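Just the one chain here, the form predicted on its own, laid out as structure tokens.
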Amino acid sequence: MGIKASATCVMNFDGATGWIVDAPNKGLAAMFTMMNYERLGVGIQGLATGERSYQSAVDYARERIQSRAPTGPQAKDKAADPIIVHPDVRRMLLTMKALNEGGRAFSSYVAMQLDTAKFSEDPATRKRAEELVALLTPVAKAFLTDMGLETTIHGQQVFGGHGFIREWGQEQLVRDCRITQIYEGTNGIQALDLVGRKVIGSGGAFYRHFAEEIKAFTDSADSSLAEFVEPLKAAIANLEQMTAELLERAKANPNEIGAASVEYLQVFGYTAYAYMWALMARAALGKQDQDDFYASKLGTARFYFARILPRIHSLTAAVKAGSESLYLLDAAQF
């Protein structure tokens, strides 16, 4: 479907002699020493593609010309205006540009906690970014393919008809992302891990690292940051007592675990890329006057934490619903 220039194939063992490598069922830790690597790179991919896609759509959204702007005419010389005047074309757009970004903030932080629980000489700070990692990874590698799709998508869909050939190259960022949400283990399988074994199966422990983190920022932000810092408190405060209701119902139905994980862990996302955001806004306030990079970097925020955040609600609802109705059908009444 995607990556064909991958050197893909399938290997067939049937009648093959294995060995074991080193003590039995010690394979798994082996394979884990890399894995966090390799699903942070794979999360890193997937937001290559999205970020490829809106480059390429950006510069077609302002030299394609169709229609007029709502508000009348902006290039009065054309025929037409460029289709980046349009609302829903820069609904896309912005769309891409705040995952997109907020996507690079947060594997950078991501990677920071990497190198810090391999480089640093302390062992409290070594153990914590140890347990943030084995937290946030999970999160990493799904949210930011699922989130490459659905900008690679956005940017096909600003080339319109154009964007479904060839000739344009959209379309193959589409198949080429898709990939990145299936291997280094699927987008429903970090969902589970982050829920079954990193929040669960800590009681909570490594979740309040990252939690106590965002609090510490919001208690020490300043008011000029309250257009931030105040939806950033809701969307941790949504976290913090969607993930203790969650503790509570997996004691006594494991199944509220399976239910509950991929919405769970897209809502963490989003609230994770609110940090980010919100980290961006205040490094970026102050200095929008002085450099466009600042006041788009503002421009963004606002449009993250207008537009994007929001969701969060949807998917909390979906949460809390719980995992009854996914076993009201007989297998047979699928």
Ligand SMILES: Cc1cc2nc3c(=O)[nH]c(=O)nc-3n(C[C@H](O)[C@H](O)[C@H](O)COP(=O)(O)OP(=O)(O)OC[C@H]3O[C@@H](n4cnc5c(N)ncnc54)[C@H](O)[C@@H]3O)c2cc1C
Second form
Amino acid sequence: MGIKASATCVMNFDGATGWIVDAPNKGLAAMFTMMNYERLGVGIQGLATGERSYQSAVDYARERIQSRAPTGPQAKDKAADPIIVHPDVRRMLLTMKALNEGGRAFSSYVAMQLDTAKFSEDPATRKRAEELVALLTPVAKAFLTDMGLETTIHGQQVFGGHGFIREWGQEQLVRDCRITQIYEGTNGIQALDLVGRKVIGSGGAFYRHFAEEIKAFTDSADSSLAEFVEPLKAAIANLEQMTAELLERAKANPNEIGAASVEYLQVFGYTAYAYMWALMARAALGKQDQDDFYASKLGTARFYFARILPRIHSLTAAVKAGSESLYLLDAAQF
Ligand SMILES: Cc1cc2nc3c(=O)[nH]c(=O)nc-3n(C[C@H](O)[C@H](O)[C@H](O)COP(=O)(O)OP(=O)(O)OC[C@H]3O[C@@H](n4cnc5c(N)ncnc54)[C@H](O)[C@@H]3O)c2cc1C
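Form predicted in complex with the named molecule structure, per the form predicted on its own context:
Every component of the complex follows; first up is the chain already shown.
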């Protein structure tokens, strides 16, 4: 479907002999020595396709003329306005920008924890970073790639019919991004890993590192950041309540974990990006009048909190709905 430059194919070794390498049952542990880096790498592959799609879509939206702005003509010297004036095109571009820059910050944050886990000379710091890496790696892999696909599809849509045909490159980005949700462990399996092994498996300890860091940030933030800090606090409180309820339900019914896990991971991802956007807003606030870079950061942070973070409410409702409705049909009734 995509990544055509990768020489991947199916090979069947009929009648071949296999030899075990090293001790039995040690293979999975050996594989996991590289897995955290690999999974973050695949997450960044998804993010990168989204960023490339965004850069082309912005250029196109500035140039392509079609219809007039709802508030009246903007480019009076032209037969029509550039499509970047239309609210829906701005929605698509800003969604892409907010998800890409949130994802870039989050992937750098996880990479920093990987480096700390490997290179810190302090054993307690190393342990905390290792546990954060364990918690956040499945989120980085699955959420960056899910958002990567959403982003490339918005980029394709900005191009209209030119997004579907091959000439402009946008359709290739959609195809190339798709594998990132599947290989290196499907995103469904990443979500099970997050909820089952990392959150429940650590008795909530790994999760607390992350929640405590965010709380320290919200407690120390001054009132000029309230527009970002208040929704971030509410998002963390929502995640905490959702986690506690899920842990309770999972004790009575093992299906509850798998029924909730994908939406749970997404609530986690949007909340993590909200933390990243609050940090970026803190860095930009006060500098927006002198510099377009900071003005753009602040505007995008506002868009993220107004239009993207509220997605957690419908996802939380799905998590809370539990497994019951998934088991109303038997296999023959599908
Ligand atoms: C282009 C390409 C390159 C690849 N490169 C490599 C490589 O270099 N090295 C390598 O080792 N592998 C590679 N793979 C394999 C890849 O990692 C696997 O295809 C992927 O992890 C999914 O496993 P599967 O195909 O066996 O799917 P399955 O395990 O059969 O999964 C099918 C579906 O069922 C779901 N599912 C399975 N088990 C559960 C469960 N317990 N609970 C809930 N849902 C479940 C999955 O999420 C998925 O949606 C590659 C695959 C492709 C397509």
